[in-house]
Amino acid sequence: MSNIIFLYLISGLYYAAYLFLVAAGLTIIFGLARVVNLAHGALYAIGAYVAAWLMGLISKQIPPPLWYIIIIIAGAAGAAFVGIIIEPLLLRRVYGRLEEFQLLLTFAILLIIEDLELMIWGPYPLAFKEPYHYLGAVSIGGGLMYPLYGFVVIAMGWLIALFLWFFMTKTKLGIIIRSAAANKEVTAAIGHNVKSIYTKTFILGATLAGIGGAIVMPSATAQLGLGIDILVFAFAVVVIGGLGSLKGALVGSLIVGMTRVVGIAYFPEIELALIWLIAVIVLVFRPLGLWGRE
């Protein structure tokens, strides 16, 4: 029985490790530009389709673990790629309109980038278990095996996570970022450039979204309709610990994640209900979330 609660423990860290990639990204926008971001979820899907196709081209050229360093910075570098585009040429004209506004153009972004991915990488699933192979499995006993490759994935989730707290508190550019989400007009007026804060911080929002999806490539498949899926889950752990909060990311991702895990072993049925009902019960008692505030 302890051997089973271990491997559940474990699953449960791994799915929160890379749901609080994506969903730090989304609360972070929001924090500073009030955008409730749907085309979130076709950044991830963009770090996932750049991993997988650039795996296919270098895994038998490059060494291992090298090409699994390069298709993290490749996933990552184009989000980041699509998220300067899209973030002075579209974003832009919607931060501080009503909230359809912001909605019916960020869904419209997610599509179009879909029929993009559809474009250059076609309509059949990408895939690459090269990890997986190359780092093997260990045994947590009762005869239960583990990827080691999950225990990576765990360990690149917290390290950012660390990332995050210093940048934020610690950082020039995180002190600024979360001045410019306090009060824009305090820090335009002490000489920062605002916009510049934005497009910046939407940046980091697309990196961290472009590297959940490159790491979780291993275990899953680069597809059409990736990114609004990892959006049902990412909306799930903003809602539960509170749009905006760094802090309600991160336990939501660990709420979230361990909910999964449950689900799948005991109610498949029910496991994305079991989620938002979790949300639901949140919202009831906390309108912004746990961690959420005006």
Given for the second form:
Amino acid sequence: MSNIIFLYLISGLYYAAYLFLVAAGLTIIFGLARVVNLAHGALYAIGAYVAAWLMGLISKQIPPPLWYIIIIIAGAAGAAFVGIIIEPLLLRRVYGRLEEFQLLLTFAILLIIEDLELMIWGPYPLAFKEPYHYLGAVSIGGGLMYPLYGFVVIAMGWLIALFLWFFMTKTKLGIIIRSAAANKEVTAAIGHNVKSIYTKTFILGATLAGIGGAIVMPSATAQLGLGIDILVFAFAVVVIGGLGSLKGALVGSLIVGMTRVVGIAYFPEIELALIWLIAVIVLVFRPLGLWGRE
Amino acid sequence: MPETFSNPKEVPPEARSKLSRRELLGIIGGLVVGGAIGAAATYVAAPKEVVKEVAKTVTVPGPTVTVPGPTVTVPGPTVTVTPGARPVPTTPLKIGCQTFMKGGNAPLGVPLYEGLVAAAEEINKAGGILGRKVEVIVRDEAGTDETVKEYKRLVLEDKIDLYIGLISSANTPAVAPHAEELKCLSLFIDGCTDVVFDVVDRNPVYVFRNHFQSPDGLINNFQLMRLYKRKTGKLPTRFAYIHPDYGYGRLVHAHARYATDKVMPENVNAYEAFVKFPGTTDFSAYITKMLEVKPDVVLSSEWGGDFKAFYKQALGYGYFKAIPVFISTLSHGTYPEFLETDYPEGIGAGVHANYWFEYPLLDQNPVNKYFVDSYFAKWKRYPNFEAEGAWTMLWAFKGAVEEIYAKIKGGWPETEEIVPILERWAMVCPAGVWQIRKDNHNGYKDAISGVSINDPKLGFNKLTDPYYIRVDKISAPPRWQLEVFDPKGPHPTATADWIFRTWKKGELPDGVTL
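Output block for the form predicted in complex with its partner chain, input the form predicted on its own:
Next comes the full complex, and the chain you just saw is listed first.
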């Protein structure tokens, strides 16, 4: 029985790991630009598509250990590239405007990116299996197995969480981003290029989403509509954890990941409802989420 | 390949048909007409309705005039037509098609379009339908509201002559009432839920469908029992289920549960889950739960991109070794190349109870051989059941038009004249003998399931060891949905109702062996 509980636990951690990457990107962008970016799911999907496409092209030509690095770089680069284009060209124009404009624009971007995915990669799901199968599985007792690649994803989530904490609290750029999020006028007044900070922050958020999409690909498929599903859960995370809070994104991801596992195991018909029930309870008692701020 | 021609391209030239493409088309035409004649003969032998000599009102440009003329009848229902009043139009015959052209559903949807285009091109090369070329206008199938909107646009704006398409069981019940209202002959290929003709459109006129769902859940449920019995010498008792959360998954589950509760009243439903579809990427919690409850067998109806994610993850958990028998009703229903060779061997292989391109054996069914060869030549891959369904439907339509044309001796038939011909249509199609039943407009062909095996030559996982059940043994008898089944009653479909009322507890139904 304890083996099964352990399996549930790591299943929850696995889901929380890549969900955190997406939610962290969403929350970082909102924290600074105050834009609820519906296109964020599309950036996750771009990461997935680019990784799947590139691995399909070169996986047989490169040694297996490189696969895992290529996946991350490909996903990050693909989403960052899209971020570089859409932030200055489109999103910048709706900063500070009504939420309706922002939602409409980011939803339009989501749809445009989906159609571009269709144009570039065709109608069928893309998949690559080598990195998932290559690492094999480990016995966890009681005749149960767990794929080692799952541990890679979990480790990646925690490492990136650690990196983000370090980046935001210990590096100059991170401190400037936090400063701009608190007061962009003062940040500009002391000589920082706020536009550039916005762009860099957006690219960081996009990169996180892209990595999230890429690292899940060895065990899934890149298909149109991929970004919508994850977005629903990522929003639940930021509602629970608080928009703009990285700590909130981390704890929110763990809550959502674990709740989902419990829901699937014992209340499969209301798995999603359970997650949103928690979100509603948090909203009632802490309208800004667990670590949200005005 | 000794018995089965897995890859028609690999069949040695001396073993391949010496017939030319034109001759093969002739064979198909012959089989179509032969099948129709056979069916007609059956109906001729049956008691017929009294045919009355009537005049028919024909609308022509200008004033409406009544043209007297001789009455021509076809076996079965009364059809009254007037010769010579309606010349065959010189414009192409426009076929509107809706299918999933992108996304997680595209592995089913695109082959439908390809099968339809393949048939259209073959028909055009052979001179069209009564000389009319065929044109296909394709629109993406989407959510229900949008699909209905596009359907109406095809009928009202594009003014299509015929509609062929639909994949989703969410869409066919929504489109059917509009098809009846707009009087557009609509030949659904999939969207197989029994609900369409059992509940929504109980007296169909303009809507037909290539196949329906209940045999799918039932044969694959029996295949689970059969494979488990083969493996352990006894029947399974613990069942688990994982299905996509929409009409198709829900109904596969319902039919399987009705059957299992009858055949094995002591069975245990260890776990059932309905997963968001499409777009679920993480199945780890579902897999863990199934490993926890230790079922003897698992029935699934996951398919496409989601199914690929499921089985990849399941492999990592050692799932297919831990679960004695697993089957997905649609694992092999997408285009055949979709399942790669990492797919586990020796587990159940479902094709929607419908068609796998190697069966009927290519050397035993020239129609199937022709279809597979020509489809492969055109699209560079093998057809699935959606491709076969669309191809068959268009050829059936052509046959029906030509049959009624021959009877009226000139003139393009009206839809109302084609309908009675289709209502008793039978032909040999690539999947074998296929016939439409008049009372519910569903196409019937025997159900098939199988076992998975990797084929290194083909480079993908395929269905082998076919298991057939006669379709009439696992679906409600004629008129049950009208005379016995209560659509507002407790059972979701006529077949579920029929199982509940007639199958004996603890016994396999007549015609089913494990």
